[in-house]
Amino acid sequence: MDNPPASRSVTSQENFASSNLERLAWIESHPEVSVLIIGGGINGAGLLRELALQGVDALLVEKSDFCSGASAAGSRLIHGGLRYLENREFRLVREALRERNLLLSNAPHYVRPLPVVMPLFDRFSGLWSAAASFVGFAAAQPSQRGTFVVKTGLMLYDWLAGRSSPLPRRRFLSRRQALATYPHLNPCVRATARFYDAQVSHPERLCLELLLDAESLSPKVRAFNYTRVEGLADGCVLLRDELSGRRLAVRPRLVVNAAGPWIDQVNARLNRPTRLIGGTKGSHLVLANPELAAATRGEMFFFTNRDGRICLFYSLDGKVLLGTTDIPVEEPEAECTPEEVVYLLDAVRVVFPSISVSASEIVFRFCGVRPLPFTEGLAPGRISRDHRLPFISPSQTSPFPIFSMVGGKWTTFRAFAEQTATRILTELGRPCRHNSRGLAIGGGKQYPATPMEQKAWLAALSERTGVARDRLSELFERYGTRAAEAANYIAGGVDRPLDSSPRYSLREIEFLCLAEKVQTLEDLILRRTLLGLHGEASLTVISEVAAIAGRVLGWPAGRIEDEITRTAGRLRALHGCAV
């Protein structure tokens, strides 16, 4: 194959639709299109940014904002995916680790090595089990595990990942050493096993920037948030504008619904009803808790909870993360309920009998659906995490196929986009070109990677842009390499810090409304920022950044009011949050 085509070099208020009314005539401007994604969680973001590599035409439209949905409700890593072995899932396994692999190098500034801590308290529980699932006896509930069925899964594990994995192998610590290395561990511990996997620390910006990649890629794509699909008209797919309530019409030669959770909703609107997902939904907690934080050690527990269900924690900018529950759910929309505060606050005991952990410390909670295939008489625990494909052909009253991007995972999301790519250009006659294992995502590209270089990389730019090393240094943590398009766009005005948030300043918020498609006063607080998930967003914060994005934006006055209302609104109802 061909190497990628580079990327075009463009300003702001070209790549991006500056206004709604830009959206909206980009749309009536191109009412044929080849493909159109459905859905802008993970999968939709990978799929765009596949078929820009290969030249082909392409409208991505999402109904509220980008990663907002299932694809921001999880555990925030990126892994092989350890348990689905029990289930036979070899090839799940296998290419979930390779692209691991391949994200720790295409995404260095958001996806970083994680080590991971199994406490183990029985040699030989959930032999049974594992056995049973192994030759297909799998309708129970996961059992706990001993220290046999873990050292094999993880022997298995080490292997699937190929000598050519970058990350540390299996070691196992006894009784002994377990409670001497972590104290506050409970001493009814057998052993512990210590193997790597990897985090995403802000998976919404590394959705974001697939999409701002795919744009750059090609003139012939575009993503558009808060535009939903409403149905069909005379061979068009109807949609509507959710901030201007305006309604369009695009006439596409295929459709990919890569709804997640919605996909049912959106197939019926399509007039082509389906029964594909059976979620299941999962809730984490963020807690401000010094002690357990410490008590990790920045690595991860991950532990099979009294029920069967696997948990975990681990720290998250002095943070801890927790989580998480998976119970059945029939709508693709969920909430974190008290029962599951309690279930998983109880669920810490477990490892850290001694450390006390309360509601009163949780300074932001969320919850989704998983869109996991629907299927009769599994535990949640058994239903398979591999993605298909399932595909509808034309009819009579919807003249095009539709694709629906079923399941998958974020750890395996370029996978499954460079599969459905492949069977979209089928599907077109057209042939494919280009390859995208190697291709680097936003920040990641042109990364220096070693500590020198880095030093090197923020001392060139500060000469460049005269912003000081120490708020470069801050850039890059938070951007990766696209910390010289913020820092530009810094050294142009006159900055200072937020006066309520002083890590984030006036100027940096501007560039963020300009460059990353942000429509409401939300979408910065919860996912091009961590503001909401530190549990930073107060109304101080809120009603200063609205006031910054009111007027980048050319909010009214009243619009202004009404985002922060909103905002602080859903920050406490859908979040947990004392606003």
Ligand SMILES: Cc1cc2nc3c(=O)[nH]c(=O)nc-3n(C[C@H](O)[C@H](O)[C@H](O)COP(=O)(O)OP(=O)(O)OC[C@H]3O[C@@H](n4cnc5c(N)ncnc54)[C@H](O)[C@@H]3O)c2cc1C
Second form
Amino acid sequence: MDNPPASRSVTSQENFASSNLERLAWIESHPEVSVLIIGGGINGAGLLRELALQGVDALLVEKSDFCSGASAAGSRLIHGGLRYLENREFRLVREALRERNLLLSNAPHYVRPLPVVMPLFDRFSGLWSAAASFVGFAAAQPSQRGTFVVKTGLMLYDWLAGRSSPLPRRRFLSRRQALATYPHLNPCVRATARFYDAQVSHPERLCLELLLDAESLSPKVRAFNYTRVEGLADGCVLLRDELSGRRLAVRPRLVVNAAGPWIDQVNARLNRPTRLIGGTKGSHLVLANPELAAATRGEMFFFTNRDGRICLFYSLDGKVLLGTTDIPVEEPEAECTPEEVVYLLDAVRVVFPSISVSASEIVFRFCGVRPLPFTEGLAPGRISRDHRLPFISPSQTSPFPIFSMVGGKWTTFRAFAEQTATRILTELGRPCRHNSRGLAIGGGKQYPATPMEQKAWLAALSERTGVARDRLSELFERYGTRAAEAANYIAGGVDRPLDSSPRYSLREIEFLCLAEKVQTLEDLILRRTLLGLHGEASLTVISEVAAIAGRVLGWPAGRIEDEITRTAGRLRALHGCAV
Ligand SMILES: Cc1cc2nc3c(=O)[nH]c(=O)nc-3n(C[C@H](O)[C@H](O)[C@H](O)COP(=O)(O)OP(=O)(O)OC[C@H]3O[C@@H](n4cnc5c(N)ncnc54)[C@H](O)[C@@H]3O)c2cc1C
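With the form predicted alone in hand, show me what the form predicted together with the named molecule looks like.
Shown next: the complete complex, the earlier chain at its head.
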């Protein structure tokens, strides 16, 4: 295999502000495309980068913002999936562990090791349930996992991770050691198991970086948000620009349906009805509870709740992320209900009964639908988390084949995209020229790994741009080596911290608007920054950010107010924010 082609600089003008007019003009001037990818979640984004790498011309369209569906609703774990061993998903676990390790080195700015603690309350419980599931008894309900089951599972997990895994191996603490280490831990505990997985601190940004990388790798690929696939006409796929309402058509040789929970809806629009998805919804809460955050000691607690479901919580910049539920749903979109809030808060008490948690501490909540393969008669926890790629042959009305990217984990997006690209290349009769295994993503490129290297990198950047080192450290933490692009932009004008949220600055927000395909205020609040997730999106904050975005993106009169009203409404309704 050749080395991958060198990327063009992401600061170059063509990646700046993909305005409405520009994207409509691009689609109009490219009415035919080899591959049309529908959906800009992690699977679509991963595939666009693979196709760019192989020199295939491709267009990705996303009806909302990139990474706003299932890919934004996860527990933010980059993990092998210890639990899937019970379901005998060895292939998936081995692949996920390999991809976890690749992401630790290809995206070190966002993917970091996460110590995981499992409190164990019994010696042999879960044995029957795990064994029943292991031998293929599909209806077996998950239950508490005791020391024996967890020890066996972790042994297998470490073995599947291989000797070259960069993360430390499992360790067990006795009851006495565990209670000394975690004083708030439930005194009924018998032992704790500790192992390592990884966490992605900002999945929305990592997904966007894949798209920016794809566009800078090849001029033959483009990704447009707020562009919905509506249907078919004369063998063309009809697109609707959601911001202007304009309609366009493209004629693809091949379509990849990467619409996650919406896959069946999209296939129906393409006149090829399917029943591929059987989604389950999962909710998460972000709590402002300093006592709970401190009690986690920077580790993730991963435990069996009273009903046998796995729950988890870990600290997130001083707050606590708590999840998750697993409830079958018919629709591709779902909301976190009051019952789920009660269920999740109650779960904390299984681990730390002496720490009080309450709904008043919730600063943000989110919910999404897992695009799992349709199955009948399985408990949600037993449905396969592996990916598959069903193929639909061309027909008279839809004269192109359709691949549907069903399921998969965030963790395994690269492997899934690589496998899909290989099938596409075969279909198009093209050779496979490059491989993305060692390809760093976005701000993970040329990443200075050690503290010494980081210090030198920041010093050189400070000298070049005149931006203070403390400020650069903040940008580096947020954007990895893309901090250099941000700093170059910031240095080009008068900057100041935002009045309402001084951790961000005026020119930083401008940079995000111009360089990162921002179309709406919500894109900035929920996905380009962590203002929403951290519960910092007050009315004052979103108003100040809206004013900057409106000026930079040239929003017409009245649009700023509309954006504020819409974003505030959605923050209240979908995320439980007190805006
Ligand atoms: C609660 C929960 C917890 C999870 N936790 C983890 C975890 O910790 N670790 C992990 O590895 N995985 C996790 N996952 C799984 C993982 O997040 C998903 O499997 C993955 O994100 C699916 O990505 P996708 O790109 O297929 O779907 P999506 O991200 O949903 O992307 C599909 C996109 O298609 C777009 N679309 C739909 N219809 C159209 C149309 N007509 N035209 C254009 N675009 C359209 C949608 O707007 C959407 O953005 C979790 C998932 C959930 C829901």
